[in-house]
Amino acid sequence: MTRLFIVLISVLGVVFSGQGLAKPTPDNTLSISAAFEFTSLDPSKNGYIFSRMQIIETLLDVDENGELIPALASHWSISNDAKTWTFDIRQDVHFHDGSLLDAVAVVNSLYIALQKHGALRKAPIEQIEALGKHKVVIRLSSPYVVLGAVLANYANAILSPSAYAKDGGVLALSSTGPYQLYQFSPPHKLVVEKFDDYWGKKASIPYASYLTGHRAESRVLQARSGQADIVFGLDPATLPILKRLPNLTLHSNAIPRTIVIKLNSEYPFLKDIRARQALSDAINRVGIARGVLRTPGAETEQIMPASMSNWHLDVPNKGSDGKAKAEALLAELGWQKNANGYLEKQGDIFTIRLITYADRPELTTVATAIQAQWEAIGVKTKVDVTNSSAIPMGHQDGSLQAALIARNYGFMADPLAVLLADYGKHGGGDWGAMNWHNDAVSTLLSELEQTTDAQTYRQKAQQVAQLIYNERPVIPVTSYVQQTSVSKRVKGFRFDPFERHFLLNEMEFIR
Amino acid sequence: MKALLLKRLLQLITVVWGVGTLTFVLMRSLPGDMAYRIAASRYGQDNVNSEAAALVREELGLNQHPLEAYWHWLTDLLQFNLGNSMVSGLPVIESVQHMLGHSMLLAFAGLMVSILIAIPLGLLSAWRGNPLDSVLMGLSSAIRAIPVFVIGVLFVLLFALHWGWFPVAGYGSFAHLVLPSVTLALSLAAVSNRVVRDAAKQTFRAAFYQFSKVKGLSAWQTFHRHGVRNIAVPVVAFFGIQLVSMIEGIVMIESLFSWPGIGHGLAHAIFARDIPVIQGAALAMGVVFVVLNTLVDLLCLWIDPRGVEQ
């Protein structure tokens, strides 16, 4: 009888202890919905999701002002010739598999990242070396001031050596973040569990789930129903309805992403700066920001937001009265309206094919607004909604005429890395200028790669910004405002303008 | 029976080869450089550029001659190897299993609910006649005229937003299955109740059915002994076809409810030009088509063994 009683108690103990082991439930899980899918564990491919869900970490981090701050490297220094970077690796940092972070693990991860797609491949790296257990030295063949920003990119996350296969493929996402991977169901669902051995601020919420909501409408419904606690990338048209809901708080945050029109400067109708200027003047940015995006004040004629002050010019936005000026400029170039209201010169109709992509819901509506505004000055505009890859492809094969894009200048903490890719090469880059030749910009950008003095840096950056502003190889339309809804059961939400982290470990549930 | 199975096996082999070859030819014929599409899906919109495309082209050997690529696919297929996804690098068989499993679950749940709706309503229509018949047929025409995603959105508005009974989207629990399967079921039932009603009407009017009543059987006995089997043959055949078309055609439902099914996966694979996944998914759907048709035929033979003699 006694034995039976003990067995019974043991069984009950096991059962109840099993219940005590938490599993993700709506009560203990912060649910997040956003548009992007994921297919791979490899940080070079889908690191932007793993970094946001705070699974992976990099040597350096970026604060909300875009400044580099210590992360897995507690301190770093740059030699006088700016060719040797030394990193002190943080001690007592655990990987999710229980092993300890050291210099060898960092070197291993960075060498693997060097073999894959990412900005690190462009860095003039000669050697990455472990000095002792907690020091890593990177030697460069030439000074490269953006190396810190590149190392902070998600593609260069530090993973445990046991996370990699022999060929560098990622077998397990064992990194050092405050959350570790709990469930990985590509392409839609990801669940993370808090990591109790995290070296920094430990998470309070036990689990967080990420669900891909492909359709903007579905994401809005998830926010409205309370199924998702945090919904990123809301369609601006739905904001008035969401604002009325008592269970939600809406956050509109400016991010270093700008909606710009990439132009092919060799396209016969766009060769003259005045034609590009006219197309820019014809855009009613105030109307688009207010009426389409519902973010008054987001209108801009510069590619960089004011927060990136080195690259932002102190010039006022011209407002919405540019139609007459645009028409005058085009008339100056010999364009006259025909009987159908389209501009015509020597039998040619001024026609533009504007391509854009549907990954970001607002781009298609902005594209149609621009179509209407260009048609109003007599430019026949065709809008094609396609895949984002059509932009670099159209750039390379020369078929692109104009493309409406949302360019992320905060992809690297230092926008110079993006500007080098977009404007540094003669003729431009996949997501920047196209067939636009400006030697001064190319020279200034390559000088900036090696400029460490802050004042000289700013001076040169302003010169580059002014040249791009004057010659309009791209036409900026509006700054980007990220629309997010947060359930009122969550406190401590803070938006990271560089979209590196969801800052899950700062959030709590209100009981 | 053996002849039927042998015939279906041959069909299966032809379908596998035909579907795989056709998808290969169609995908290769699409305009544009597939390396860019794959790179966009691999690295995301912010990180796709010509360098990424070049890396993808080199890694996947996209420069090889199409015939060479086709030969590799065919020899792999003969070894039951569907290859790896060009986007994720994971084995295609894993993706297809994951997607097809979810689609089958949704389609099967939808079919079961549609049977529960269509059979009683179809029989009631046939049994009671007008005015109920006209009302039910009018209602089913109206529902059929509404696009399935509109029904889905209405259900979400009512059951997820207004009453909060079920989640808006996602998967992983029974509650997640309810709204997508009921949406699907309602749309299906709007057609299948007509088939049930027509088959039942035809049977009820038949001479053998009337005679069984005349010889003294009760209404229930007549229906049970002489009605069920005769009504079942066209109805089962129709439901079988519906199940197949459902698995293939639930893209809208899967997209609306963030359900990771094969229709949705296939659409994404096509956007990404992920040829192995497209071929794998199309093959799986072809196989499902043949297998389900065979099962339906066997079921119909069991219900009405006269088919064997024919």
The other form holds:
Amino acid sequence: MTRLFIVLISVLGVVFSGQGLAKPTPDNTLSISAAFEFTSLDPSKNGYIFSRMQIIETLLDVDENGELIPALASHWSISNDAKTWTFDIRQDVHFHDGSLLDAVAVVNSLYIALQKHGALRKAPIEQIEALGKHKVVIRLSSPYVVLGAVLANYANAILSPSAYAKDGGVLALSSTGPYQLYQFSPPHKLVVEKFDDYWGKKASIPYASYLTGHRAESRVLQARSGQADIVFGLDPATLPILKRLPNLTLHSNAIPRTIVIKLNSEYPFLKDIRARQALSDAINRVGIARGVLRTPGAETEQIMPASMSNWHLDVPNKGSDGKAKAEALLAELGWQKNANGYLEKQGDIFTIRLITYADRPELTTVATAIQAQWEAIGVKTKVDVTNSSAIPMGHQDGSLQAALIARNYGFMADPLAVLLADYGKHGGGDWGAMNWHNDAVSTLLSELEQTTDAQTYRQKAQQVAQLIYNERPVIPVTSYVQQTSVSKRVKGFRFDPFERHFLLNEMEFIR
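What's the form predicted alone like, now that we've got the form predicted in complex with its partner chain?
Next up is only this chain, free of partner chains and other molecules.
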């Protein structure tokens, strides 16, 4: 039945396409490769790929500076008590099924999103109401400053009423973007077609295809051979080779994502803050940034990049004497090196299992470097490369000891929503702290949800950042740089630092 459904989706995409009898060919299709898989049409599950391919849109968007900007809402306002948000819905906007966007369609989509997993469910929403054809009002029981950022998230995309089944399931991906779905072949292939009735900047390239490239090596081969016009998530180690190819242009872009080590603070050897600090001090971040990632200056001891200034502390990275500091801290805790060079205390060897995943190729090489640096101070370290799903699974069942991850703090326009998930509740979150709790952090994060004064917001955010910095429930390693190759047959490529859109409608083929 599932296979039949997928075939039907593909066929319907061709039947109702604006290109008539035209079909995708290598000449008229922009081909993209990245590591993301997808399995569902539901934006609450796989909206990250549908947003990137510019099929779906939300009420608000995010600019390159992380500021909220109009999208399907042409304007919005917030009441003095911050409990009523009013949105003017853009007029003359067509869904891909030909129907017109109106307030009723927006309310319908948002109420369905409220019933599904996502940040919108955590908002204190009392009512979502359509006032006339082009105005939507959201009433809250208490101020919630991140509502705009939450509404801009892909999980809260606006679909046409006909896109949904009676139970809220998504039957067809009929939204309002500059591209519409043409072929849906999960988990690896997706093809979109330009939508001629788009309300904004219309696309020039007729089709775009997305192909999941699990292995970093396969993505490099796609770039070298020309099989893919744009390849995201290249292994930094391959950049010198790719730079020599005349058919490619390489782009290195900083994004609000940080490579961090998630720690289980209840793991016996990591309960003491000094042990976590020692592991942090032992890491040669400068060496990893330069030698492994080939991005000098990317080293960091903070979870947030400097671009998120409210959450970034004005403290320098530590110097090069980290190994000596780490050894001194561990000695304070009673650890001494045995004949084999490993730390031992009361018959226990300081061992740690560090897991990571291959979806982002640089993580495995960074994990290997960290393994060597921890072994140098006597910590017996085992690195396991597994699937990314092992991280939340290990968090939930308590088996995780340490995990090297790439945490996206730009997942929402306001990182407060991410921090609430990672550090705001007892025990932490799947991609944040584990078995770590700080009452002050929880209180401050809760207060920030209702803080509308900019100066007070910054003060509280800085306090949160300082507490996380001091207690090291996670260990930041480097800021993240996205490595991308672009074929020289493509003009107009621009990277979205918040990774919301591939900006397909800004690109053209050079003929």
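These numbers come from a predicted model, not from an experiment. Numbering follows the first chain given and starts at 1. By rigid core we mean the largest C-alpha set that fits within 1.5 Å across both forms.
S.K.: Examine residue 428 after superposing the rigid core and state whether its CA is displaced by 2 Å or more between the two forms.
M.R.: Superposed on the core, residue 428 moves its C-alpha 2 Å or more between the two forms.
S.K.: Please say whether, between the two forms, the C-alpha of residue 385 moves by 2 Å or more once the core is aligned.
M.R.: After core superposition, the C-alpha of residue 385 moves 2 Å or more between the two forms.
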